[in-house]
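Taking the form predicted on its own, here's one chain by itself in structure tokens.
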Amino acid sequence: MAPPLPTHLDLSAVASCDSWNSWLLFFGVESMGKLWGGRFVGSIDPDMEAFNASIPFDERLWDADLRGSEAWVRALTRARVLSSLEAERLLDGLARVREEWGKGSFHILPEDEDIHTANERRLTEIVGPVAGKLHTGRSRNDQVATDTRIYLRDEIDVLDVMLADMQGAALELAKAHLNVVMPGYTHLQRAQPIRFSHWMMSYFWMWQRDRERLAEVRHRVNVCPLGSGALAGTPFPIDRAALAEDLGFDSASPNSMDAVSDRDYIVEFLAWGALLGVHLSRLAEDLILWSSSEFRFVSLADAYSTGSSLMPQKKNPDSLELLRGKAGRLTGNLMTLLVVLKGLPSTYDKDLQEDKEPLFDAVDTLKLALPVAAGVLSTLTIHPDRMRDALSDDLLATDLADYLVRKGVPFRESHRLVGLVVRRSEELGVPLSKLHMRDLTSISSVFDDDVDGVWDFEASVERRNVLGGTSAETVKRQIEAAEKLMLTFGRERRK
């Protein structure tokens, strides 16, 4: 049997010890080795313990393992599993081991397999063989899917903020271009006139959504595994419930089988990344093109543009094009994650190591491009006379139509009879608005003087003015439902 931990440490000959297992002798304790290394004779190969490994991705989980850990030595100690003194150690050592990791001066080993084995193996060093009670009744499949868990809900009220900074800088180019009036397009081909702002308040209702979503998330996310062991459950008095609430969950989850091989919550964060990641790619592609010295509408701020090491002319929308690129990279991570779990059987298997890597760099892209994409929009320059000078009087067609049906002409027949007005336009080589009116009566006598009323685009996009349209009054209600939700936002993130 080892001897007790001393009272009183000579730090200098702990110092002299050159690694955790020597230091574990200088006790009289035998090096731990793997944690799992009991019944296994030889070591390792070389090769596969770097295919084993996850400490090179996996470190970045030292604070929710610490976290869970923390709890878990509490919970123990609410069983009578450890005693306060006990109890009182483990959680000394822990801090001193957080210490370490938030000063830099944390050392990872060769021999540290993953984040779980570092922070055992240095809370060993630390405070001696009661470190080895710290793992009773759990196991690293509890414990990883606790760590990721917590993990993630503290990223997504990150990823929550940013995405509102970005609705917040959309909102504010939508407030300050209320009125100008620019061409809608379907196809990629002008349509119908439209406000800037009903444009771009179009996008901060998708990401209204997508932080619907996060919410959503969130919420599945916040069920803590902690407490089903390896797959059965532990064996020891454990308040889960208790356990739960100190680490923030909503509930503890139901059933140890599933808590231990469930990965649906990063499926559903990767595909909550994904499609953001494609609503931020619609917003660049817009851009870029309104951006070329075929529209400029609009101008990107040189903060995010970039040169050509050929052209010097050259200014690149790369901020936005990068944007547009990532959706394929959060969509790659959702595929790869799919892919992983779709053979699986009950409970925990090794493939479920590869949840983190598309996991971190979905969360990483995102929080990149988020900050890039508020950016670009609260830095852009608008062009309304560019916008206004691309106005054409076949944005008004639809407009000419809803004239005939006020007269009292079937929607289909005003239709037809537009079409063959567009089509005289064409053949005369003059705009809508410029054709006489005996060309329009020759094609129906409806047709009056009154039709110059139709040739307005201010008063095109005022007449739709039902909610969700784009006159200056349903956008402006959108903007005042946009400003109580972002005023929400504040009134939550504060609390």
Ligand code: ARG
Contents of the next structure:
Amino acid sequence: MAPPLPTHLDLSAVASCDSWNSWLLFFGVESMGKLWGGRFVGSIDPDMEAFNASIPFDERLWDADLRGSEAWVRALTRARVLSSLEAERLLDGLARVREEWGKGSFHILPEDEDIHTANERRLTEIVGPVAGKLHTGRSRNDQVATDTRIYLRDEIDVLDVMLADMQGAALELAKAHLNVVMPGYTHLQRAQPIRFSHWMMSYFWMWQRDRERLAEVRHRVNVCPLGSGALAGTPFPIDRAALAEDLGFDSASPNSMDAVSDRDYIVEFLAWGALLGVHLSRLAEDLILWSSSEFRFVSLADAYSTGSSLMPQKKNPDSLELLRGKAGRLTGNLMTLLVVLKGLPSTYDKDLQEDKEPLFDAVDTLKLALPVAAGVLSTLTIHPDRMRDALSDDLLATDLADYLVRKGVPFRESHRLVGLVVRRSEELGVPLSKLHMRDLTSISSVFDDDVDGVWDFEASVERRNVLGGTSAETVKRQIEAAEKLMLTFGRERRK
Ligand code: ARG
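Could you output the structure for the form predicted together with the named molecule, given that the previous block was the form predicted on its own?
The next block holds the full complex; its first chain is the one shown before.
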């Protein structure tokens, strides 16, 4: 006689697993503990069990794993490997597993090696031995690759929206301070006057490239490896194109050996994340400098600052410092995976399990960082007066050289002449605009009274009126183009 059927309540206690095992054994199901238990004698070493397990981190793939399994049931049914009755029971069971995860009542058992084992174990508990048919023609190798791609595709869509929000915050700031002129720096030395809005838009365009790259990465993520089996393909007549479509993939992978070990899409995503991290870090560095007392060009909102436990006066830009610091770990995640992959022989090796933690860490890090960066921008206070005070005549030295060029002096010569003017102003301790005409004409007779027109920061930025320049018109043109992109970019996918 069959042992008494355990109730659902029994299952909520981890220890009740034994009664299920005896029930399953009665029906000829070997063991619920391991998916591969058949040829093994005795139990796995506890240290090895912990070392081998990925459930502590791949648990988050539960939904992707169930979606993959549901589609696999449908594919097996279309291939007439499963009867429609079996399919119905499996799909009902999978729906119940999904419900438990959704409600938070799914209990992971100590012997659940990974998310695939956990979901199948629970399905077995719910529907009984028919669950044993789910894995027909499938391996955890194609399963995990499928799950990770489904997961990443969804996260990419979330990250793209976050990036767009951050771009929106930058755009608002640029529009609100369109006409603020400030020193622009090269080598961190004052170089030429620029519009604050032009600086802000420079980040918009970096992030636009980040979004373009992400869309390209998504294209390579969205390929279906399911139906590749362990390495050689599946022996059942699965319509892989239909299966790929069922799961929302753009295509099915063309080679089973490549499919089970291809982690290029994760490398690409991590490289994308590392570069975005670098962009965020550079933004942070600009704003950290500018929010210091020495510059005071901007003030960070209290909501994005913290204090010192010792120095009562301190307001520290921790949000920005962390944005800068996270670039380190994002780069580290990319390095981790590259090193894991290097030297692996063809197809699946357990090393590949090491792809998940860097991937999840990059996703989590960016999902925390992007809203913070957007929040910093949308709450940032700009101090136009401080920026204007920092504008000094030497920032117009190039404009002075261009003045001579307009009068026919070759640029190399005008550069040398203005160098002499700068040296004279330093010797005399007078700003460039306050030098006497005779000081100028002693250097070049081309200088004339109209040179006074050079000492105008506004005019300097307005002269840079070519595509990509810092004049009001060209910055406005950037903003218009940006606003158009915000409406159109990625729209296809969002539909
Ligand atoms: N947890 C494993 C991973 O993340 C799943 C695949 C296991 N495959 C195997 N042949 N042991 O890679």
